[in-house]
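The chain that follows stands alone, in the form predicted alone, written as structure tokens.
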Amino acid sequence: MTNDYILIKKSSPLNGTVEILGAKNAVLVIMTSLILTDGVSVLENVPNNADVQLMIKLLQDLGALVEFDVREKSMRVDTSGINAYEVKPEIMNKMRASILVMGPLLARFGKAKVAFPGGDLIGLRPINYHLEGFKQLGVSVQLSDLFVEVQLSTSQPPYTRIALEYPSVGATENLLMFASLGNNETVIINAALEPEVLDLIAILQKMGAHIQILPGAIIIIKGVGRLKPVHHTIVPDRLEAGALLLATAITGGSLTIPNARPDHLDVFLDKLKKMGHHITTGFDCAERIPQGITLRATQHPQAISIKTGPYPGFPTDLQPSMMAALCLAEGTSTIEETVYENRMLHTKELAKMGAQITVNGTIATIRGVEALYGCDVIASDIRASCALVLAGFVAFGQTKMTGVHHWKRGYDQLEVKLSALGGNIQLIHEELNVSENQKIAQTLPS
């Protein structure tokens, strides 16, 4: 039995240059999209985190052959042997993104059986948008206590317009992948258009899918009979970039991320500027895309107000870390969370460290304090773990964070990058002996 935790101590300002890896939220869905092909595909810039390892296990259980060079961040996936359409509950229960196999399996086999997904504690994330969309496309849906079973009916409508009540990323991705194979035309109204969704569309188009994006968040998909294997490089992770920028901002340092995409973080960068931080961005003339972000932190950050929302709004996944930074800002800040109903669990842990935060429903009010103090804290989800690490960098004493499995799910050795920039952070892996296990058992309720 092991006892893993992250130990963080008050740090000097973070300074330096660092590159980011591929987006976790893009690579997971892109890995599932390979089910639509029959052959060998290669993905580049793939992060090695726990969720990616789980998705590898999922694909292997379905019959795929997967080779992952973690040093080169390159993955080779052979889907020609996929012969199963059911996903084991023990995989589904550990990762929310596993629900994204439903669309590709349904397109490949005409049926799929998956357990309800698990993952973080940040909210219910109902899959009703996925299922309602499938029903409109001629798919029968059966629900049990543990499983969702979907199957194509004998006839499918040649043309379907699906209006999403909310621009759900997962529903958009699942419907996109399913609709890409076949002889029908599908229109998704109020679709999610996050950079990760656009990266999925890019690889589907490389496969041979006919997908068009129209103004007003409308996606038109004309199904084709076959999709071919591809070679694709995953888009840089805007959330890893945001975490590194906030770590630099909270410690008062300076950082350059040469491969970050500023056009994926417009609202977030604007909020950093309003806090007083100096932001400059670059442009890749060869690729003709904005690329590169440099932050020089102010020593007197100012309070701001933010409201999370679907892209291009303020990313909900950067809300916890921004809250940590605002704990030391001058004045009173407010954060309204509109995406996940339980994405305020980190406030209790920050309060243990001396933060002055009041939560009323989905709105948090943060009154800036002069100092935070290290203590034992627990991460409730991936992004909460990042927020607590950032708070630990500026807290007097030391901070011990458990719930490390969330950190490992979301980041590929981010602690190593932070340490190289000057952060005082260690990932501790301890083996517990038998007597320690017995002591722990005695404290548990019978």
Ligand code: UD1
Contents of the next structure:
Amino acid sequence: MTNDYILIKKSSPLNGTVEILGAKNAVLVIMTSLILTDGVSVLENVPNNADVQLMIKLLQDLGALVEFDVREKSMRVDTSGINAYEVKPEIMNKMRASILVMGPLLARFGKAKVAFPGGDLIGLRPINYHLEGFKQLGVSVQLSDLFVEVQLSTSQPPYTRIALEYPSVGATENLLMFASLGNNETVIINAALEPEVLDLIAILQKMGAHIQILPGAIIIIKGVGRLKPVHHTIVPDRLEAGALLLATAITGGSLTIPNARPDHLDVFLDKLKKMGHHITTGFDCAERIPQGITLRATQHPQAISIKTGPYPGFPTDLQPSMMAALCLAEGTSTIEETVYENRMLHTKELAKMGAQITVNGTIATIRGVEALYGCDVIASDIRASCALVLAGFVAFGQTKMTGVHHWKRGYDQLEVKLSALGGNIQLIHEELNVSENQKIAQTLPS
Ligand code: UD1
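Provide the structure of the form predicted together with the ligand, given the form predicted alone shown above.
The next block holds the full complex; its first chain is the one shown before.
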């Protein structure tokens, strides 16, 4: 048994240049999309985090062969041996994203059986939009306490319009993948268009799918008979970029991320500017895409108000880290969380460190303070773990964060990057029931 934790100490301003990896939220769904193909695909720029490892296990359980060269960030997936359509509860329970196998398994086998993912700490996170969409596409759904079973009926409608009540990322992705294979035409209205969804669409198009995006968040999918294996580079992780930029902002430093996409972070970057930080962005003339972000932090950050929302709104996944940065801003900030009903658990931990935050439902009011103080804190989810690390960089003394499995789920050795930029951070791997001198401080090479 192990008991890992992260130790963070007050740090000097973060400075330097760093590259980001592929987006976790893109690679997970893209890995499931390979079920739609028969053969060997290669994915590049793949982060090695606990969720990716779990998705590898899931694909292997279904019969795929997966080789992941962690050093090269390159993954080879051979899907020709996939012969199962059931996902074990022990995998489903650990990672909600495993629900994203449903659409591809339905398309490949006409059926799928997965354990019910349930809710988590940040909210109930039901899957009703996924299931309602499938039903409209001619799929029968059977629910029990533990399992969701879906099966294609013999009569599928040739043309279906699905209007999502909310632009759910997961529902859009599941429906997109299912609709890509077959004879029918599907229109998704009020679709999610997050950069990770667009990356999924890009790989599906490379496979041979007929997908068109129309203004007004409408996606039209014309099913095809076969999708072929592909070579694809995962889109850079806007959430890793956001975490690094906020770590630099909070410590008053300067950072360049040459491969970050500013057009994936417009509202977020605008809010950093409103706080007083200097942001410059680049443009890759060869690729014709905005690329590269530099932040030079103000020493006097100002309070702001933010409201999270679906893309292109302020990303909910950067809300906790932004809150950490606002704890030391001059004035009173407000944050309204509109995506998850319970994504305020980090406020209690930040308050332990001296932050002045009051929460009323889904609205937090943050009164800027002069200083934070290190103490023992517990990470409740992936993005909360990032917020607590950032707060630890500016807190006097030492912060010990437990709940490190959340950090490992979302980030590929982000502690190593932060440390190289000047952050005082160590991931400690502690074997339980062993003496103190067997503690191993890990500052792993990247
Ligand atoms: C994905 C991301 C997650 C991010 C979220 C919103 C992955 C692996 N995860 O999660 O990091 O925070 O998008 O940007 O890509 N909802 C329903 N019924 C449904 C589906 C969703 O009520 O059938 C609700 C959820 O409870 C939540 C909101 O809609 O409150 C947004 O969920 P959704 O966009 O589906 O997020 P995920 O795909 O789960």
